[in-house]
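Encoded as structure tokens, the following chain is the form predicted on its own, with no partner shown.
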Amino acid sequence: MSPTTLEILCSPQEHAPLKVASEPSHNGEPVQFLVNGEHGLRFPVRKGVPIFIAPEEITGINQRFRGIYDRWAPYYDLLSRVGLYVLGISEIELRRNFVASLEIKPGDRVLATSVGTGSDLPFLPQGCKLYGLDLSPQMLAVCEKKMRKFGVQAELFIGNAEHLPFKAEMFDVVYQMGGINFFSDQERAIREMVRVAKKGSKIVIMDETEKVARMLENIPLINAWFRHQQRPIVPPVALIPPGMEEVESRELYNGKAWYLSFRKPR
């Protein structure tokens, strides 16, 4: 973990500063932690990835979907391609268009609040600094393999998008590509995106519509995400904090995806 990354991190609940500490494990190998002595906080770092949430802290819908994502992580990219094929959507076109809408500039610090298997990484412009968070460690394991394959650099974190482990106003672009339909608390997640974004930053959220959920719930394997949906899928426009600028909400791909963007005021 680079010193510049440590500078932007904080504890997800208290927003307390963190520092690196290490201690020997049972085999004598040093083990790293991020700690804050004042609050008695201690977050493990495994293979360079800080872990900001323990399994027992994951509840509700988040708990159910972390289990689904962990189980299906090795096959997720294939299932995603199959699902998009069924919907008549080109994955390459979808990701290129989405990334282009983020308006990323060279040197920008970019946060993907649910980076998943990292399928967006090959489409991001060179020269930006990418940070990816996800609730599923198995999805991040696939993401790491993809990073090595494509030669992409990114800092990864295991954590909850509803309690981001970053200081306020750290990112030039914040985005959520898929997954927010399954969050326990969408409003808190959006407030967190706003908190960590710099003034004037663009925030973009995209996911599938209710129409698509009803189509995919009948397809074997893919339907694991859509069976027993606990609430209707609607773009969370009403959950955007007051005062945000350039709010845009629209449907894409003949109503198969919703797209929501806005800008944090300067």
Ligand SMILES: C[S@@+](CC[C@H](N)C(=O)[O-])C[C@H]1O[C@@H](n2cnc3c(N)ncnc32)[C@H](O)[C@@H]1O
The other form holds:
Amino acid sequence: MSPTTLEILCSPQEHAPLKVASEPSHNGEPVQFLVNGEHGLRFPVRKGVPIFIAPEEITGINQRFRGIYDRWAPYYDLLSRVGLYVLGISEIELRRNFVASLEIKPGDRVLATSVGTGSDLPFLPQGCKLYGLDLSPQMLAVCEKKMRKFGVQAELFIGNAEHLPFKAEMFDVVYQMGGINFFSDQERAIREMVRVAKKGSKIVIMDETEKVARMLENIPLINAWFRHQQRPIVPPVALIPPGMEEVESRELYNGKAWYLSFRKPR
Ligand SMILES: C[S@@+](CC[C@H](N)C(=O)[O-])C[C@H]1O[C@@H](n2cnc3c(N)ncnc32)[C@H](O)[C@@H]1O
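Please could you give me the other form, the form predicted in complex with the named molecule, since above is the form predicted on its own?
Below is the entire complex, every chain and molecule, led by the chain shown above.
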């Protein structure tokens, strides 16, 4: 982990600063941690990826979805391509349009709060600094392989989008694609996106609509995501904190996706 990455990190609950520490493991190899002695905090770093959440801390719908995504990670890219094909949506077009809407400028720090297998990463402009967080270690393992394949650089973190391990006002663009419909606490996740965004930053969220969830729950394999859905899908416009500017909510792809964007005031 680079010193500049350490500078933007903090503990996800207390927002306490962190330092790198290491100690020998049982086989003598040094193991890295991020620590805060004052608060007695310790987060392991495996293969350069800090782990900010332990399985026993994951509750509610998040627990169910971490299990689903961990199991299905090796097939996720194929399944999402099939799902989009069935819906008549080109994945390349979808990702290109979405990334263009983020208005990323050279040198921007860009955070994806459920980066998954990193399917957006090859579409993001070169010269920005990418940070991706996800609850599922297996999705991130696929993401790392894809980054090597496409020669993309990004810093990855295992964590919960509802408690981001970043200091306030660190990112120029914060986005979230295709995860929030099934987060345990959508309001908290949006509040966290706002907290870590710099003043004036664009925040963008997109996911499928209820209509699509109903269609996909009938397709074998893909239906794992949509069965037992516990609440109706509505774009979370009402959950945006007061005072945000340029709020825009619309449906895309003939009502198959909802898209929400807004700007943190300067
Ligand atoms: C449908 S996938 C979307 C992945 C990627 N953004 C894409 O466009 O392909 C949803 C992702 O959200 C992640 N996720 C679910 N709940 C989460 C949470 N509370 N915090 C962070 N990530 C979460 C899942 O692990 C999964 O990788």
